[in-house]
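Just one chain is shown here, as structure tokens, and it is the form predicted alone.
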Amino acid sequence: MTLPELSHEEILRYSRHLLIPEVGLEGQRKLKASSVLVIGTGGLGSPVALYLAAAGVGRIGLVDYDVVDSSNLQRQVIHGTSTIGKLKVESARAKLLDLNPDIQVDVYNEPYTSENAMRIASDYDLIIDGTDNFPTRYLTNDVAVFLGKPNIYGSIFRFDGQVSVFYAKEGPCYRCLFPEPPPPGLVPSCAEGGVLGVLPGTIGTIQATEALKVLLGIGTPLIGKLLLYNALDMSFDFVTLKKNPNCRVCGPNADIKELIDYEEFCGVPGHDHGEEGSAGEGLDITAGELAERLKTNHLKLLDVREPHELEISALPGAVNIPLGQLAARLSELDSAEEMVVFCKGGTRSARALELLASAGFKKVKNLKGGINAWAREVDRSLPVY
């Protein structure tokens, strides 16, 4: 392949590379060959693709469908206040292309399924998983695996972040390390557990990272080895990955040919169908509902949050029983009461009201949307978090 020539502009923009051995001018010719596909343009997403574009890499293709929420921009530092409300692939590609006017960024306004996945990702050396969620996770090893591209993978939770490079052709894929999913609710989100705003940053930068040195060819990419994040320790360990031989999508006995229906494996959606914060059909009471009936009904509330959480909002007269708590305390609720069960979002009482169920509870129901419903919809006087 012939590598592309570097304009006097360009020399003088990555001349800091170019002064770098393993770099250099042919390096950097490199780099603005390559492409790379980022999947989600979140916390992980807005490091990755920056350092990316400022790097020179020379096409980046953005995998998103959502909007700039204010609540984003504690740790999404590729958007900004002035683009709340807009497409993040939109206001991701400005802020690119704002940084390095020299590469080209192709935006994917969609969910990253197993009907688009291939399509998108096919014309791209690497893949960076951004994703937050599993069933997104797996497939975007699964189509790193299908094409032969390596995966660079990260994920982060409160304080702390993991990252690897998955690279079937040399190295485990994700399945090798993960066969199957947690249980749908044993892995909170970062929506529902936190994350410390610079987390992304650092592992999202290392993301970045491992993808120059793929891309280069230099150094030694965290091909086999799952490199562990905790910032309250300011501590770094790794864990040695290896092929799995029953790995059941790059294993040589693999049974797995093409991409399958993840959110059914996982057990959980990959995107946001609108019905975020729901227990299902006849399970749920809206906040406006929930107003009407505590005007003349005595109705048992529950609270699953965790504690701190009530500094930020609570319901008056509210129990208060974390989630994690809940299946020790059931001797605490009376199963003939009528009650209804609410968190931050709808997610965490939703898997409660399950657990009530089955241990005989009949006449509960989730607050759809949570507090947060409550605060938008009933009383203003509550923050919405």
The other form holds:
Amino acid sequence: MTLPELSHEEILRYSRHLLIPEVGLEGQRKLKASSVLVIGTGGLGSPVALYLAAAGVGRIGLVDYDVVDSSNLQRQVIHGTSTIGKLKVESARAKLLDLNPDIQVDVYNEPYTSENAMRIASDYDLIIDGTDNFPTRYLTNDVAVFLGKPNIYGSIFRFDGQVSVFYAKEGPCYRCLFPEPPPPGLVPSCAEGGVLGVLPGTIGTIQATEALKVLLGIGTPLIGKLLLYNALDMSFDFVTLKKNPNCRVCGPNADIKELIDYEEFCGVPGHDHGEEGSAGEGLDITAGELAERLKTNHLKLLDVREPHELEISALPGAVNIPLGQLAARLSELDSAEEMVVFCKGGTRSARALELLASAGFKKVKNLKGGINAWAREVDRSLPVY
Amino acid sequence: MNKIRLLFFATLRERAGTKALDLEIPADMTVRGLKEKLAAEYPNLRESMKSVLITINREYAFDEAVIPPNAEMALFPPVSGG
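Moving on from the form predicted alone, kindly provide the form predicted together with its partner chain as a structure.
Okay, now the whole complex, with that chain kicking things off.
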């Protein structure tokens, strides 16, 4: 394939690259001919897409179906206050084209699913995993394995990050490391557990670095290695990985030959909104319904959030038992009493309801949408967080 | 019996209640055996053992691997945030 030429404007723009022998004019032309698909334009996708656009990757694809929310801006630096409420892919595209009008940005304003993933990803040289949930991570991995493309993996929680380059042709894939997803609810998402805003910056720029190395064919990418970063210790640990001979997608006896239902496989939804927590039909009570009930009846309120969250917002009279302690403190509750369980957005309280149900509690309901829904619909003096 | 050291990372630290643990284990114990032992003896770790990344001396260890004497083993939970 002949590489595209650079204009005089581009030569000036990429001057600092052209001065590095490992990149040079040919490398920069390679980048211009390259295409990268970024799954998710959130905490990780922001720095990844910004740096790849700045570096001159010729075509960048962005997949997301969310809109920009002000709670995103503590870390999702590709968006801005002026784009709150706009589609994330459009907000991101405008920022990337402002940074570098010489590139092409393709946007996919749709969830990344088993139905569209192969079609979308087949058009790119390399895939960046910047998703925020387990089902989409397994999907992203399997698509990359089936298409024979490198998958630059990054993942974050609170102060911890992981990075690797999964390229099944040359090394292990995500499933080699994690053959089974964690039990639903065991690993909190960032919407539930929080994340230091700068953490995805650190991890995302490492992903972008690895992407450029792979595209340019320079250095030693993190194939067969997992980087484990902790911001509090400022520690970078490297673990040597091996291909799993029993891997179900890239092993010699692989039995998964096509995309599966990843939400079913993981037992959780393929998104991390954290605002729509529902315990299922008949088990929820809305904020409005709860307000009506409380006017006439006494109802026990159980708050399963962490104690430090009570400083942000609280409901008077509620008993606080964090979800992690609930199993050990069931004796403090009366299974005969009518009770409404709540958390920030309804996800943890839905888990609590399962636990309570299995312990014989029959008169419990989940506050749909959590205390945030209460703050939006009933008591506007409370903040939403 | 072999002496080994376990290091817990990220959320596993909170669940284990410690950063590190020194153990004595039978010489023929595998990674799977260690997971079962931890699940039985530390109820807070039981669920985590189903999907934990374990290394022996900084190399990924499969369930079938026999744990060598004086192994330094690290346990990492999967994280999903982005």
